[in-house]
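So this first bit is one chain, no partners, the form predicted alone, shown in structure tokens.
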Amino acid sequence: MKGLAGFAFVIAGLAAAGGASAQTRTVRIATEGAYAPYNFTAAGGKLDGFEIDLANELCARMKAKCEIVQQDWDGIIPALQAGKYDAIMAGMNITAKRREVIEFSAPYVRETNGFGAAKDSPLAKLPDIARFDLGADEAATKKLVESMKPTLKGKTVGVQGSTIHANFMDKYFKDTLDIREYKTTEQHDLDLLAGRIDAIFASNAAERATFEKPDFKDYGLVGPKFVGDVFGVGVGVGMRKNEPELKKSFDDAIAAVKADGTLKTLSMKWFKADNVPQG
């Protein structure tokens, strides 16, 4: 499909005079529904979270009707390619590898990623660096990674499968620790609480949302907070390739919510931090 062929169109009705027809386009957007605070399934099965609010804002700027559907993470790109929906908003980072397969909008979030563990865990002794760019200095990255390996050696760390977090662990610590992959972040959170794994590795926003729950009061973020390299340039809307009008619609809408402060307001609401990409 090319141009706006991926949109579903709903006939809104005929004008009272002149017989002109009006059309409202419906944009189907997939989200995982299991990655708080980006997206999650609230009581009663309703989808909620930062990306749900943002999707509705973007659709309003695009003068489109938003239809948000739930899709498991491991099938989210194949189902997009199969035409089951028009776009993905599911905490998906924009990376070179993913760009080989799908198109992305401009980023709407850029945040850090790192380990979460018990506050009294040996991993709490990892160097606390607020923001470390893996792509800025290769020698510095190698030095930091090597300094972390003695503390991480032999530990079991949970990650969601088929994610940049799994890619990070595989690239930097595959020979140091036991990497355990899960279908959802919710599953590795529960195993962390049960003591079946020593730590998790995910976006810091997702970890903070977990550790705010009463059961996780003894857990927190530990070690460096990473950006760059495998983490790409931020989180964006995923789309099929060769749909330039759809991409432009999303890019223009993201620029609009960024310019008027709406994006920052949503970021502060859901992340308790300003994660709006700069530049």
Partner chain sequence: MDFAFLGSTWLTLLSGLPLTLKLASGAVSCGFVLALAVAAMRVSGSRLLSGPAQAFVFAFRGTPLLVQVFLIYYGLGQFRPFLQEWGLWPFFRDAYWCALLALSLNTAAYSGEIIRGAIGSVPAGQIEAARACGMGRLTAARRIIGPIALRQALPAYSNEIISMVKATSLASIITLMEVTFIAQKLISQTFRAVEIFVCAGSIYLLVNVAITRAVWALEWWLSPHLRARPREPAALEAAHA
Contents of the next structure:
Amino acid sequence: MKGLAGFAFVIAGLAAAGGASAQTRTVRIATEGAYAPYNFTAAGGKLDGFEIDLANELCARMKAKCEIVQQDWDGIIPALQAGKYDAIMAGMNITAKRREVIEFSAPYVRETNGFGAAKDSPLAKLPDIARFDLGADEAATKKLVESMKPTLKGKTVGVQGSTIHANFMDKYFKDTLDIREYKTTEQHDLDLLAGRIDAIFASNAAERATFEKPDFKDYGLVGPKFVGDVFGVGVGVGMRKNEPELKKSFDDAIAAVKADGTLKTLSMKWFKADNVPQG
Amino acid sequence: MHAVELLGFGPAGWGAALLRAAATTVLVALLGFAAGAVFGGLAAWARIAGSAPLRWLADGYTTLLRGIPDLLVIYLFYFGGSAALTALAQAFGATGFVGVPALATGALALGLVSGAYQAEVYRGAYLAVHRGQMEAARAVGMSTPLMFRRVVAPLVLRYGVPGLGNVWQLVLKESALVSVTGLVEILRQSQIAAGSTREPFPFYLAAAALYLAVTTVSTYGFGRLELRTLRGVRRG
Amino acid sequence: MDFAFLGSTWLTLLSGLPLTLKLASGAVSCGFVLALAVAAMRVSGSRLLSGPAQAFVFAFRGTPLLVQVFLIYYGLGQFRPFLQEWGLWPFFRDAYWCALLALSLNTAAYSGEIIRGAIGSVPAGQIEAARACGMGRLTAARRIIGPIALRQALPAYSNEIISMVKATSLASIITLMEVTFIAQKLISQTFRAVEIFVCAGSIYLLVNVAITRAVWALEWWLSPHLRARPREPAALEAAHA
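Alt. form predicted in complex with its partner chain, vs. the form predicted alone above:
Every chain and every other molecule in the complex is listed next, the one we just looked at coming first.
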């Protein structure tokens, strides 16, 4: 019933768009506002970040009027399904599990994930691998994970709940680490600084943004940087299923910003690295 | 970074945002209290004068709402509310999703929770109304609606004011839970600021101070109201 | 309706119940001891004692519990060096103790007022009678004021216990894996928010109904003088006839 309604919504939207070309449709996009540099809240309460810039670029190309709304991370998919908004751009990775319930656009960012800890922490001795694909070679993955376990044994690690990072922890280090789940990455950052946890596990871009702040000068990225498997194929726009028109317009717009270099410019601006997904 | 600068009204300050958030808190609490008056009034009426099934329904409502965490009620409303409304709208032939703004969701959830408490206040106050006064109203030929308006309602209000004052304080504090739906009220704004600046202490302290200010003002207001409703009452 | 899903959800959520109960009972016990102190300070008649108690009650009843939780957990986390110096850090480091502290202080403020009201409701005549019999202040407090005040306070106090059980759900926000936390974790895996919240709600409801019943039983036990007298045997026989 929901799917049908969603379809009807798109048809209605298209009819409106087709009926009067001057009239643009409104797409409501949800973001978290607590996941720098993807999306965050600047002084005074204004939303800012890579995805805010990107959403505006995409909407300009989709000829749609965009409205960006803020939504807590752990309710972001249920609220999409409940019709609070039409799309999610909140650093959400495209995973098989999420694909069971929602639709994704093509990815617009792909980056690595790993631990962040104090520079003098025992975790700093973990092997520093620039990019390790968990899905590439099962035996190698198992070997690496086992080799990390003695160092990690008994440590407390903070992750944001309902994320691929929490899934990664559950899958590979459930019995080794004391895993704490937080509502936002900002909260685990605060607890890392307070010394309640030994490390955080998050996207490397988010960690870099945190560790740039003066308070965190003694902290840094440690250990291998992972991609693949639970991390999916990259970050994409989340939408309700059965809204093919909306998906197509997002896909086309993403292809356009990729082709004309806008996406790379934004990536360099916010991530200081080229995180544009290849292929 | 100094607390003064953080909480101030300059470009890096969150002062203005916090004050706006305080206005939202008061607004959502007022709406929630008003909605609660409707739910509570209906439930109290059902328990006093309703038929057996109505009484059970009202009993079930108060037991349920007072027995489960308000945080869950708000979550349920937020996620379940639009789905239910959408289904309802479709039953009437409408298409598309019915979105409910966070303010309305919050006010309704607060209304449901506070209604369960207000029902008890109204019922208790009604039971405190002297039977003789109602009999007197009947004896002078008042119809039921007129008696309700001229005799019962003013007396219920008089006896209920202290209880309603407590429920209002409750609603005001519960409104902090609405922050989980993304409504930018005092707590939400402080959370955002604490996360953004990595300075939780000054912002949560500011939030506590803002709530204290609102509760103090309203305690004073209810005190005045109580005095007003007691005009003409001889005190022992 | 998917009963298999509801059943398995319910069982999974039950695994969070021990922590929920531990938090609630811990907070109620610690809170009760603090509340006795608060009430004693309030009725002491000394402004030096009643002033701070009044300020404590004002601050904790005037602000939302969630703000208190955040202030104690994240707010005090900013003062680690200071707390370490005082040897308090091991306590504040742990989310469990922070949650317990916030809940206990909160319930102490409310219960303190309930106890104060109950003490105030003990008829002056009864206290005078106790004194006239030659009871000392402590004996009178233990034998006369205490039991009467307890009976008086029970209905309001049972509401306070129930609010504490409900309030433990806020601990989910500072990483404690109690019932609401597990509910949210399940939602992130299944995205079926409504069913899962309904299951979680039913668990809290059951606990609270059990508490209400237990308090009723206690009230009945404490009020022998209010119970209907047992019927006379003759009347019983007449009823059977």
